[in-house]
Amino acid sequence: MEKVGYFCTFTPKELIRAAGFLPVRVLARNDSVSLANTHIQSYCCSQVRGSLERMLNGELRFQGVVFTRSCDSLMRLADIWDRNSEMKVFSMEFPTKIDHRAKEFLIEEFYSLKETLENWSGREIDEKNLSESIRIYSELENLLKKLFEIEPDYHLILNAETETPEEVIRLLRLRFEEIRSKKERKKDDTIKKALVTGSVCPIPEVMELIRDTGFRIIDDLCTGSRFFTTFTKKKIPDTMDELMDFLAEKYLKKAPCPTKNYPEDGRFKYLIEKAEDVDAVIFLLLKFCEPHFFDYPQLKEKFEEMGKKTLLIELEFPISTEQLRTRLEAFYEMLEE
């Protein structure tokens, strides 16, 4: 199966795999930029940098690539990937205000994406094949929502993001088996609970070393509870222009982020009910993510108005483990005082 890249989660796969690809998110390794050098700022965050890294080096081979509206940095990604590869190279526009207008918008923007990919594979997008792709990806979503209420695997959640959703699922399934083998354990109340905040970590031994301290994660990573959770509940209809409705509500509707405009506060709302039953907030943003650092400030005061402690962890790969971990292990330790 040929492959199309994606970066955002606000990008819908169910599209790409419609039109007969595999969605393949491209993300960062953890390892040092040398050729992005020549071709973007090096104020420009990890995760842009190091994709264009794998670009440049041959590494990625993609029949297109789907770029959606987020930051500034992503968007101009878009522009030197196009100028810099062979890859088929589509811009969709994701509405930035979030408000009753959004959804008429984000479904023309579907209809356009959905008849470049037409064009890239040759193949109609109906609703049968339509449909059977939202079936699939609404199983892998909430399966991945159940395993992350235990404990959060984000081995997995990286291949949910770059593998086929049916090889995930099996996965997700013979998980659940060993849990369900394993003897039940009673409740330790004296684990801390962290709610890890931020945008994206490529890297499964960061949130390792997370846990490894002492702390039970709740999740609120880009690469983490943000790329399966949605909050509509709608059955998948018959028609397509249905379906194209169905997907322009669930992807204006997940999971809070910080390039969005939300009425009300909404992310804000949403970080401080997650927060409600931590002991602590690490935000674990990638240096020069101007998105989440703009919200940074306002979030760090309202969480320590809750009486939580808040620890800043900034990314860039590659990443120092021991003197991450050196931090954590401090930041533990206060907690424990």
Contents of the next structure:
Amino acid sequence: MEKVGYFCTFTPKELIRAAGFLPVRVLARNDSVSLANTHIQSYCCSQVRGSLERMLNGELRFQGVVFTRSCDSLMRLADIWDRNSEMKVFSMEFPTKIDHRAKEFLIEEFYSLKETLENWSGREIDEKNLSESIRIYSELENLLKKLFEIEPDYHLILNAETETPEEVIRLLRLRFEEIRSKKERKKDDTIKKALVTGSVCPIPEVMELIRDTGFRIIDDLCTGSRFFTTFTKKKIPDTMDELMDFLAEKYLKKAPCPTKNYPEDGRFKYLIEKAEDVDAVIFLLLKFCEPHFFDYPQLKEKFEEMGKKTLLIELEFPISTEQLRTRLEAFYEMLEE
Amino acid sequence: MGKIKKLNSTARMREIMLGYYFQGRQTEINGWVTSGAPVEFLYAMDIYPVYPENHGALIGASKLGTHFSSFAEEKGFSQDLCSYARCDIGSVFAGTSPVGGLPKPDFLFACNNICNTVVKWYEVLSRIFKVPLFILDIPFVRKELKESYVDYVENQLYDFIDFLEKIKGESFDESRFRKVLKLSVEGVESYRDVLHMGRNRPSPLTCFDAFLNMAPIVCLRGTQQPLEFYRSMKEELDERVKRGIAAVDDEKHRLLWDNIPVWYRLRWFSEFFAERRTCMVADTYTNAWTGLIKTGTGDLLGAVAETYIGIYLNIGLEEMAETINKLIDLYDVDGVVIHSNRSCKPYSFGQYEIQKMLSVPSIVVEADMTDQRAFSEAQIEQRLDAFLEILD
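Let's compare: the form predicted alone is above, so bring in the form predicted together with the partner chain.
The next block holds the full complex; its first chain is the one shown before.
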């Protein structure tokens, strides 16, 4: 199956799949960059620089790439990508302001994306393949949600972002069988719950380090629960217009991202609620990520008012795990005191 | 030694801006707005606009960027964030600034046609001041402008009018708005005429003069003041041309500046280039304020929407390069100095690609618009000298 890459979780991968492509999320590796240095400055985040590096070194074989409006760095990356690769590039707008005007505008954008994808593949997106695509992704998302409630798995979520949903659903089912066959797990009082909130972190080792330190992770990452969390419960409809409406609603009601503006400070409210019964909050932010770093000081203040201790980890790839381990252990010990 | 020839207009500009800041303390209602926002709506309703970005530039030019940033950094705002935002938020925490701080806002108005940074920055402000925030969400136009984009923005402009009417408790007067728009267009025209004086050989002004004198078109656009100010500034420049006075003696090279100026080093750059008989005749930053609103036709808000969508930073790299190439021709320059500005990602990312599309040689220097810590004098001097050598 031909692949189409995308960056932002607000990209309707259902449309990409309905056009006959495998949607694959473009993520950086835990490496330093060299080729990308002559195309983008060093004060750009590792996700953007690392993804560009992977394209430049020929690692990515995609028919095309979809850029969805989110942050300034990705907005400019689209042109840099377009000028330096043979891939087709499409930029889709996503409203920054999530209000009553957003849906109509977003549906228009979805229709443009649909038309573009049909041109790329030569296959029509119809009611049948689109509703099937919506169905399979919602099955995948529900399973991931269930798994993350028990225990986040950052290898499986990477699979979910880059492989066919059928395959990942199979893996998820196996995992649930494993979990069921295990004996009732003992409650461990020394385990502390930490809300881990932040941007892209496609490196499972980092998450394992947090867990090994003794934390149970409540996830709010772009490469974690924000990939699959949405707050719609409607039935999948029949006509194309209804399907597009359904999709627009699904993406507008996704778990909040700091690149969007929500009424009533929606993201803060969402996170405050999520943090209610955790012992600590870990901010896992990519260095130079403006949307997250603007929210950080005031969010931190809110959490501290709730009596939570917080830790800020700034990520730049490649990551030194030793240093990270030391900081996490020190933080854990501080919580014990 | 290259002497800087000061324009008398700059002293007049300072008076105007002093008056502007002074007025801010006396007005009943004020809104903090971003530099790319349609301020005409505010002036049409007698609402005083406050410009945190201009305030940031002012703090930077006073060489206090690092100082005021530190107040924000102490509260956890990262040093990697936009330094205008850090200066502004920092001066709020400090409770002062070179102009005694800005008046507390009654509302906030952020338009993301210049960057997404302003959305986040204004969210921070709205939490500090607990006042309403209106976001005018502008789609980015990487390739072609779609009708749905104009409709989306136009609809929001209606929402914004409702928002202002509630704040002010008065209804919006369209004929008043048209008058303000007319003044805005005329102000922009007179400003453009000033910038175009740089086309003279030798040029009677440098882009550093343009930077120093840009505040009125940003802050007072839509009032009578820019019109009068830029007309008199143009007269002063005409006089220079008539008397054969060049901004830089024995002008040898003519250059174009890209990006926001390095505010705390304006004088340093002026002297540096003057010493080397090089005139920085124009720049992409001030030229970004020369887009005219087409007010002729019936659909007024549609025209306003289209103008504010089409601004320089809200377009793709190819169109940006095309715009720069037009400026290169218009001002007849030999090269471009590109400021890679750590504070401004949408303005800086893509500069390496733009370089490849330009019709004249260019050089990238890395710095920051207001934070002195990001400025390495020796390195920049060396790079610029090497570049000028190529042009010789």
